[in-house]
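We begin with a single chain expressed as C-alpha cells, specifically the form predicted alone.
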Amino acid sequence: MTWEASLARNARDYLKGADLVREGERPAALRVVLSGWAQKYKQLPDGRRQILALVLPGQSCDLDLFTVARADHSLSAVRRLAVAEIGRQEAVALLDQCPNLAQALCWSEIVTAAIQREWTINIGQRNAIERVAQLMCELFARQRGMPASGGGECDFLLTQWQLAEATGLTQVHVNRTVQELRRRCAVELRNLRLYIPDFAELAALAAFNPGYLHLGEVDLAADRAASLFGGREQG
C-alpha cells in the first residue's frame, strides 16, 4: 500500500458549496485536497458564518480522525473540489507503513496552526484594505512562493462575499477595498485569478512577513516527502 496509490483510490469530487463535514459530526476520514480549495468555517444560528481556514492542493484538511470524537467545524468546497477521502483503518495501515507519512501530516498541521494565528492578527489588528491586501499575499505565496522580483498572478477561487466571511467585513466593505487595491497597487481579480504586478508594494501595504508559511522550510519537507504528496494536479 503507497499514500499516493491511497489518495487515487479514495479520490472523491465534490460540488461548489458542498459541505463534506458538518459541525457535531463523528470524523470519518483523513481527509486531502487533490485539486480545488476547501474551506473551514463555523456558523452562527441566524446564518452568519466565518471562513476559519482555506485548504489548498496537497494540504490534508485536519487531523480530527484521530483527536477528536466530534467535528467542532464545518468543512466544505470553495468551488469544485476533488478530495482524498481515507478511512480510519487504511490511514492507520498507511502511517504504519510509511515511515515520513506521520512527519508530512505534522508539518502540515504545523503550518495550519502558524498561518491560523496570523489570521487572528488579520482579523484583530489590521484594517480592512490591509486584511485583504494581506490574505492576497499569503494565497499567492502559498502557490506560488515569494516572487524575487516584479510579481506574478495565481489562482484566487473566493467570491466577494466569501472574502468578506474570510476577512470579517461586509461585502460591500469588500467591494470597496478591492477597488482601492486596484486603484493604489493594480491588483486585479478576474477569471477566478489574481494578478499582482508588484508584490513588494502590495506585501509593504499590508505588513506581510511570510515567515509564518515557513516556505523554505516546507520546501526541504516537501523534498523529502515527494512520493507523499503526489496527487492530482491543481484543476
Contents of the next structure:
Number of protein chains: 2
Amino acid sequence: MTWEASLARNARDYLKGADLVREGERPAALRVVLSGWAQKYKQLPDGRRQILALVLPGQSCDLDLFTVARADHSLSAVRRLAVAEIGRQEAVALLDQCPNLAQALCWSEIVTAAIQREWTINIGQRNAIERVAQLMCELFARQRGMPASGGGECDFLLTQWQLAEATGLTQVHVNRTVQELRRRCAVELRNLRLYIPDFAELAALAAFNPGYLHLGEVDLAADRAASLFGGREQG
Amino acid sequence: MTWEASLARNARDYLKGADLVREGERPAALRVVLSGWAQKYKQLPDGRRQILALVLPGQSCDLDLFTVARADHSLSAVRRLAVAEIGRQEAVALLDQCPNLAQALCWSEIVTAAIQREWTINIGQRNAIERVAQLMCELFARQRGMPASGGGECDFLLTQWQLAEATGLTQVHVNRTVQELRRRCAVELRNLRLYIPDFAELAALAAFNPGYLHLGEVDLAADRAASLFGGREQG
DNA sequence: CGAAGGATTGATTAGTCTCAACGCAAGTGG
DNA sequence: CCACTTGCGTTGAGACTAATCAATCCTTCG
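Condition change, the form predicted alone to the form predicted together with the DNA:
Up next: the whole complex, starting with the chain shown before.
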C-alpha cells in the first residue's frame, strides 16, 4: 500500500462547519486535507470561539492528535471539505515503511508550530487592519509562495465571520477593516478568491515577514530530522 | 557521556533580558533550562513585542530551532537564567544513544504546541482579567500540577511589564487587572512568588481547562511516539 | 419565489490604551 | 551611612479602538 493509494482509499467528505474531531475526544486517525480548508479551533464554555489554525490542501491535520490521549482542540470544515482519514494501524504501517513520510510529517508540525506563534503575535500586538492584512499575506504565501513582484490571486474560503474568529475581532469590525483594505490596497475578496494587486504594499502594511513559513527549507529539514531520529533507514 | 553529565558540563548563565537566540540567526545548540525562566518572543519592526512562551526549569527550549535554517523567533532570559547549551554534534550523539530522549523531546514539543494554542485563544478571546488569571493557573499547574483542593504557591518570575507582553495587554492595564484579582480571588504576587488561596475560584474566573497541558500522559506518549518512528530500539 | 447566509451600515458603549506622574524598595557609590 | 539611581509598581485623566446592538441589503440556492 503506497501513501497515495492510502489517501485515495480513505477519502471522506464533510459539510461546512462539521466537526472531524472534538476537543476531549481521543483522536483515532491521521488526516490529510485533499480539497477545501479545515480549521482547528477552541471554544470557551460561554461559546466564544477562536480559530487556531487553517489546514490547506495537502497538509496533514493532526500528528499531534495522533500522539495525545485527549484532543486539546477541535477540528472542523471551513466549507465543503474532503479529507483522507487513515486509521491508526494503517498509518503506523505506512510510517514504518517509509521514514521519509514520518520526517515530512515532523517538518509539517514544525512549520505549523511556527505559524501558531505568528498568529499569537498577530492577535496580541497587531491592530485590526494589520491582523487581517497579515492573514491575507500568509494565506497567499502558503498557497502561491512569495511573489517576486506585483500581486496575484488565491483561494480564500473564509467568511468574514470566520475571519473574525481567526483574528480575534468581531465580524462587524472585520467587515469595516476589509473595506479599509479595499480602499488602501485595492485588495478584493470575492467568490471565495482573494485578489492582491500589489503584494509588497499589503505586506508592508501588515509588517509581514515570511520567515516563519520556512518556505523552501524542506530538504534541509528532512536531513536534520533524520539526524535527530537516528536516520537509520536513510538512503 | 550521559544526559545529566552533558547538561552539567555545558551549563551557562545569562542576565535578565539577555538574548540566547535572535530571530533570523541559525540556531546551533540544543538548550535545556536548568534554573530561572526563559521566554520565546517575537518583535514587530516598530518594537511591539509579544512573549510567545515561557520555558520553565527542566524544559528544553528549541527542538524546533534545532531543525530549522533560521530561527523564526527569539529567546531570552526572563531573569537570571542558567541553561545547558549542547552543541549540535554532541546533541546528535546523545539522541542517537538514547532514543527515549528523542521521544521525550518530541513529547515536550507536542505539549509546547498545545500551550501555544491555548495562548492564542487566551489573547484572542479572553478579556484582561481572564487572561491574567488563566496564565497564573497555567504557570501554577505547570510547576505544581493541579491541586486536589485549596490553593498553594509557586514561583512567578515575570514583572508586570513581561506579564503584559505575554497577555497582549499594556503594563498599566495589567497592574489594574492584578489588583482586581487581589480583590476578587485574594491572589498575591510578591517577591517573585504567586500565592493562590483558592485555585478552583481562580480557575473558574479564567475558565481554565487544564486538558491542554496533558499532565500525566508522558508514558502513553512515549509509546505512541515510538510507534510513530518505528520504535526499533524500544525495550 | 422564498429562505438562508453573508455582507454592509449606523449609533452607541465598553474596554483598553496612552501619556504623565508619583511611590517605594533595593542596590550602588562616595 | 547617606544621596542617588534604577527598576518596578501604582494612580489619574482622557482618547480611541473595537465591541455591541440592531437594521437593512444582497446573493445564492433549493
